[in-house]
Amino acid sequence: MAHPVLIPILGDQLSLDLSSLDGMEPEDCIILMMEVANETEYVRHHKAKIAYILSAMRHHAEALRDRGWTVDYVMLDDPDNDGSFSGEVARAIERHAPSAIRVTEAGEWRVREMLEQWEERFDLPVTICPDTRFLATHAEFEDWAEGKKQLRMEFFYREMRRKTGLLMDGDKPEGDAWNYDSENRKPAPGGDLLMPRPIRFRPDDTTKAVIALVNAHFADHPGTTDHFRFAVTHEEAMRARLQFLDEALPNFGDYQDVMLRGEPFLWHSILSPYINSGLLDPVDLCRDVEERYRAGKVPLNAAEGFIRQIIGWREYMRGIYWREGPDYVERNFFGADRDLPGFYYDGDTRMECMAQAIGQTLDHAYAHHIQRLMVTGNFAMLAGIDPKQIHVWYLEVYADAYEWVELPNVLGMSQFGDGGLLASKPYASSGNYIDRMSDYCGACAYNVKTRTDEDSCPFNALYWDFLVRNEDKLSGNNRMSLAYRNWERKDSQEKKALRDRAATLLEQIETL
């Protein structure tokens, strides 16, 4: 191969039909895959997250080789490893003398800026291909958002439904409604409702070697690899997908907001790490979900609820991320500046909901959307935690967290840090919501039914304190008007007791 085209493939681009490979012949190319310190250490990623990505990368390299591609693979502990994408591309250029570089666009701002420097740095033509694994191009999202003061997911989602034809009846939505979210909020079921169990994949020799590497190199990172269960190949990811479709999807709609002690997975798919890294195609998955609905195997609220998360929220978050720019991370509408409590990293708290959500996160690098939004995220916002700190935590601890999808979800939706660009109101609640949607409160050291006693649920007083602290910013929000009317109805003694209780909680936050 005289002067091949060099095709770098990044750790979240593990798709066999990646745009940078489209139209290329294996005999004319060298694929470069790189495990680099900069990507594993720019935040303290969960040990299981690093192990998942590195193992999936190594297995993907073998899958590409099986299909005839030449893969130059640089391992993390290679003594000559430069530790950065650009440094490893430079070394690969020395080895292979390529005629050009061809790469699929990066998913994050910091990597995009790196890729855009390559042509000048290496004096080679560089083609940056659009990432065709997404439905909406950057231009399409920009056109949709143009002139709008508020960017509501619901209306963007309808455009994606029309574009794909998913759950459409001609030009109308299936069932004459776009959104069945109101049917997807059933509380925790009683009795012995059979609960699906996601497949736990046994680590092979490649994965075992990666786990040993991670435990040696990243001992101070959060989490553990002791419960590693992820699929690391396309074939395994497809098995996980089939298990979800067959066993969990039928009840996913009804119980997607439920939280139960000792049950981290419930009826959720656990497919987001595979979708976001490239092992699964999101639209193909949605078409399978639609097919199950049309065959009468799953109800409409389950199919629509799942499809909305993929072609609605996921695509919408990506659009927000790229439209708002790299300074989006600095937004802090409430001016919150409290440090993230230490129990986010060890789960050592008497608040059962927090202990459950954080504990399973540290064990599995996973928690479902309600645990993230209404437990760990809600507490952080009520307590006035710096939104950038809570953003970093989410980026660190979840296996599916890449900045393009995690940052808007956390800063915009969970923390209302953008002041309402993304969400119509803060997702703030007292302990009542958690009590309604979980069995956590019955096992908690705190009493969810009281507000100002020494053992009262911290969420209760902190909720009212949050409203009062931010009244100047929120009282004009129509969706918050009822909450403020309820506050005004309280007598002065109760108001003082709530504020005093909140002040004590915030002073003692590390020991809650």
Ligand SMILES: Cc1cc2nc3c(=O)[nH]c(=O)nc-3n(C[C@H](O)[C@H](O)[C@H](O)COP(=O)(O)OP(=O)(O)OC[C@H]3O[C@@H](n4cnc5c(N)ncnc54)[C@H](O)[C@@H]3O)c2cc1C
Contents of the next structure:
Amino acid sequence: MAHPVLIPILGDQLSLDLSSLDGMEPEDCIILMMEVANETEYVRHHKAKIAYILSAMRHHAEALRDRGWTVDYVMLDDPDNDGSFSGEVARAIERHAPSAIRVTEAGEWRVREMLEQWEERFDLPVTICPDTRFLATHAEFEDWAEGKKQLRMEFFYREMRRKTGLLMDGDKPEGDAWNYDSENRKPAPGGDLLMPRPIRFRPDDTTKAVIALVNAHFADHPGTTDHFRFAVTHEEAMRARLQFLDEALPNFGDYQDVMLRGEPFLWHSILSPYINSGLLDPVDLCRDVEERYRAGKVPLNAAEGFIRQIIGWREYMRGIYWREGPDYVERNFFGADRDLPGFYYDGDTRMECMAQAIGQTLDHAYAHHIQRLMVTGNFAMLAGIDPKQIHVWYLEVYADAYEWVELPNVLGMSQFGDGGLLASKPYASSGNYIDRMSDYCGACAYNVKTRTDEDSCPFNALYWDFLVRNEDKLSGNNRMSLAYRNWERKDSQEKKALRDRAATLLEQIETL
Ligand SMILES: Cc1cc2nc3c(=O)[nH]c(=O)nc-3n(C[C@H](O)[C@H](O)[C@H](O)COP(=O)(O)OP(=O)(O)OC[C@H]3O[C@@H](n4cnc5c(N)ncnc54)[C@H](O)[C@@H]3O)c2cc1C
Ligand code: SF4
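Next up, can you give the form predicted together with the named molecule of this protein, since the form predicted alone came first?
Now the complete complex, all chains and molecules, led by this one.
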């Protein structure tokens, strides 16, 4: 092929209808896929996360070849591998003498800046195509956000409902309400309600080879591949999706916030790794959810709750990430600077909620939203952990973590590091919330009902200490006034006991 168009496809661009391929003919193009050390090592990604991405990439290359594309695939252990995207593009230019480069925009500032240098560096025309796998363009999000002091997801979500027509009844929302979240907070179900079991996909030869490679190259990274269960092809991801729709979606809304010991998946979809890497199309999935609601198979609170997560929260997080710029990661509203305790990497803590959330994270590279927000995230914020350190941890340990979605969720939503751009108040809570929504506390070495004893739940004293430490920053927030009034009602002895207990906990944080 003389002077083809070179089309680099990145590890989270595994969609067959990717924008860079749109309108191109296979006989005119070479697709370049690269497994590079820079991407696997710039943070210490969970072993199962790396194995998932590399295996899905290798299967995707085959799927593209089956459709007639020529794919030049560079393996991680290729002795000539340069280790960086730009270095590999330079080598591919030598091999193929392309006339131009065409690439879909990256999902991270670091990589975006790299792509933007290619035209000058390689002296070739470079087309950076918008990522059409998202509903809102950058310009649409900008227009919506323009002039607003606070960027509330709910209002953006309504725009996306109107734009897609999902769950709309003409101009009105289906059922006359936009949001059924108040119905989605049921506590842990008792008895033996049948729990869906997400399919565990058996590793094929490609996945087995990747797992061996990962364990050899990344032995010091967190997590294990022993419980590897991910779909790695488009077909497998579609099977996982169908199983979720059939078995878990009807109860998704009711038990969205529940946490149970030894039950990492509950009624969640476990589809985020596939949606974020491109194996599943998010809007197509939402259309199926709507269809099931309209067919009477799924209640409205479940269908609306699920669709809101995707066309609301997911799109909104992406909008925030690009709007706030590369410095967003530096924000630290509370000036928190404590180091992340070691138990985030081994789950070795007597706090049962943390041991459960971290343990399943290390096993499966997965925890659901409330575990991320109200357990590991909440603890980090209450303890005053440096938000950048906790951001790196989340980016490392979750199979669905790419910076565009992880950073605003962690820094904005869970740590309030942006001072309230994204959340109207910090998601701070004592052990009460965890006790209400889980069965963790009954099995914990700490007592959730007390606050200042030697065995009192650490979340309890840390919650009050967090409020007092940050009073100058939070007391003006209307949504925090009740909490501060409750603090003021306590007598000085109780206040002192709470602060002393918190000081002891923070001193002993590594051994909690
Ligand atoms: C501190 C913290 C860190 C997070 N980091 C990530 C991350 O790195 N990558 C990621 O995809 N999600 C992240 N989330 C959002 C959410 O926790 C995950 O999307 C969800 O747990 C994935 O599991 P699931 O597929 O079973 O989701 P389900 O509960 O089944 O939800 C359905 C889908 O909705 C989408 N979704 C739900 N909530 C969000 C959200 N807040 N932001 C974006 N999409 C959402 C996901 O695509 C998800 O697959 C984070 C949330 C918090 C609080
Ligand atoms: S008692 Fe406290 S530390 Fe223990 S599980 Fe409950 S909330 Fe977590």
